[in-house]
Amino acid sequence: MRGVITYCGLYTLGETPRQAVKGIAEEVLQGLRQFGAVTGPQRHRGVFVVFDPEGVKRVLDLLCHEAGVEVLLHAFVTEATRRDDRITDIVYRDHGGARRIAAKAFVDASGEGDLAALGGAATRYGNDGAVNLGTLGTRFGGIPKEVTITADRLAAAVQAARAAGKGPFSKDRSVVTRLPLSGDLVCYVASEDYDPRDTKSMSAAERRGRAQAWAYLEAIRGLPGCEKAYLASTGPDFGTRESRHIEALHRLTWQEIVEGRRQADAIALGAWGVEWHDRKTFESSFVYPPDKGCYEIPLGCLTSVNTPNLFAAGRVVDADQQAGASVRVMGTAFATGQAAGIAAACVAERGSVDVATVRQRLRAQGALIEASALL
């Protein structure tokens, strides 16, 4: 989760936020709730939730162990096979070395588009040359539950702190929350240009993303009621909001979204704004939806242009910089990546994808498909 502790995407954005998202995400939150470990919904721009990091790892252990899931940690994918127009295994590494697995289906949701590159399908870095900024989640403890932080004081406070020569800073503001569960303060301010592909570019970031997280410690000292403030910890890595998608079948544009087109293959509905993050100005953004309601997500934009046993999920689905903006966030992505999984099991079943069979499946666990079911 890279310290990221806020589910952007479950809820429409309207005065009366409505939930967007379900199936596989409602058995999370149903678990979360169980553990008291989620909070929400709450508003900063967009409609969010907030989980304990903590319970969110023992909910999806006992998720997947009652699904039969082998879940393999600690592991990359470093080599594809394809033969034909289809990938037919691939090698993952890890302290005992290479291994190898066969499959009829794949499905990348692992951000960076890493098993489509390898197996030789269709996939592009960002849009025309236009890359969402990544930021490093910083959580701070020791700050009393009385004292309300705000973005307005935190932003406050790294002026100030900038303005007696402090730093190094990047952003003044962002989403700020509490943890659940230890009351700890959660902010995404420490943000870098960097490739998540390579190696040398990322550890250089996180490198100076470290100092910053230090740096906006000393801001939030200068608090009252702050004093005794400590960095709890940064996120495992940055927080990656884009890097490669897949070329698809449909290629989703905020253009269908603003003009709320109903898709034949819907199998999923996405609910934030356009949150843009700049590389150049470190400045960010947010478009809300039309109505700040819901539009649909059509299974081509999770299916491979070239390779038609592989779908995506999460933000390697292919949309344009505003739909891709959007659609990339965590609530969402539970919803493209049920649908993908489900996508992936008709291919291994019977070869190829039936989207009638899909969209029966889809609404048979829950999941939520036509904006319609918001009306």
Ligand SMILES: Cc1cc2nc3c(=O)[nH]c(=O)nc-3n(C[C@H](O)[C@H](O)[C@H](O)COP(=O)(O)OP(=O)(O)OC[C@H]3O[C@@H](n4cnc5c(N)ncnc54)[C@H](O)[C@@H]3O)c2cc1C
Second form
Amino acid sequence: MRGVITYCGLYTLGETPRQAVKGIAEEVLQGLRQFGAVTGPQRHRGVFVVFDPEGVKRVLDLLCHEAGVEVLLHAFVTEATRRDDRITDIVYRDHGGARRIAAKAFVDASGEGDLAALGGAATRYGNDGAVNLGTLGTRFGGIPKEVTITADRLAAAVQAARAAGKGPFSKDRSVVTRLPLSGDLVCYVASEDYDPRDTKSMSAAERRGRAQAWAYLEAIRGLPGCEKAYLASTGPDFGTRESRHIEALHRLTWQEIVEGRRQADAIALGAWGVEWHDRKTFESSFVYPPDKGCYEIPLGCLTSVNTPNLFAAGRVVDADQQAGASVRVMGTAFATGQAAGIAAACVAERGSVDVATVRQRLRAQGALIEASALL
Ligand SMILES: Cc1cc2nc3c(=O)[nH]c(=O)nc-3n(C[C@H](O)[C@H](O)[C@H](O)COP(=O)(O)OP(=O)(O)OC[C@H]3O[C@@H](n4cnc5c(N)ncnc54)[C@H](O)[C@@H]3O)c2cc1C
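Instead of the form predicted alone shown above, give the structure for the form predicted together with the ligand, please.
Now the full complex is given, and it begins with the chain already shown.
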């Protein structure tokens, strides 16, 4: 989670937000409600739901256990074997060494597209040379709950600190929110330009990001009521918004979203805008989806173009610069993840994917897959 504690994309962005992602996401939300570990929907420039990270860990443990999922934590996938057009097995490493798993189908939910790249599936880094900027999430404790910190107040504090020669700071503003249980303040400001595929680049960014985090702390301490603020956590590692995408049967474009195109193989709904963080200017921009509503995501953009037993979920899916800057958010990743899992199960059972079966199973699991579901 990289210290990001706000689910975007679960709700549409209009006057009366409507839930656009259900299915597994709804099961997670229900679990979080039982722990009192979720608040919202709230508004910044979009609509988001705030969760407590420890609550999410516990809820995901419970859901995976109930579903019979064997979760292998701290296992890094380092190799994938390809035979003809299929990935047949992967190697992951733990402290015991290298271990191999064979499977009939795979989902790349690695964010970085590692599995696809290792398995010889077609991938690309970013889109046409543009890659969304990464940011180190920061959490601050020691700020009384009655002290209101808004994005504007944070920006003013940073600008004052910068004028006083303090720093380093990269950005002035971001989402600012409080954790549901502890009341800790969370924001996503400390940004760096780095290559997430290269540990040297990422390590240097993390060092510089932590220096920024301490500078932001000093700026926040300058606000009335925040004198006792402290840095509760950074990261734990840098949050990467974009890295590799698979080359898929369909590249989702913002143009087709703007046109409101209906997708015959729709398997999920996107409801977030084009949230772009620029690597050159470090400025952020946001473009709303048409009518602040939702758009359909086709199975084709989750399906590898040259590896039919490989599907992508989350920010690895195939989308152009703008569509990718929308579809990547966590609320939508729930939906693409669920669809990719069902599609992979379909391939494991019958050797190929059948769109009608995937859509029928998603509906049976309570997922919303067509924009008409929200009309
Ligand atoms: C600073 C910041 C703020 C953001 N704010 C929001 C927000 O407010 N709301 C929102 O919804 N989204 C937000 N996003 C976007 C969102 O966090 C990501 O786009 C989203 O997490 C993508 O999900 P994912 O599952 O595709 O990838 P990730 O969340 O990156 O998950 C990938 C996982 O795969 C693991 N992995 C990677 N490689 C390997 C490997 N080789 N072997 C084994 N495991 C591997 C990683 O450790 C990680 O756990 C933000 C992102 C950033 C960086």
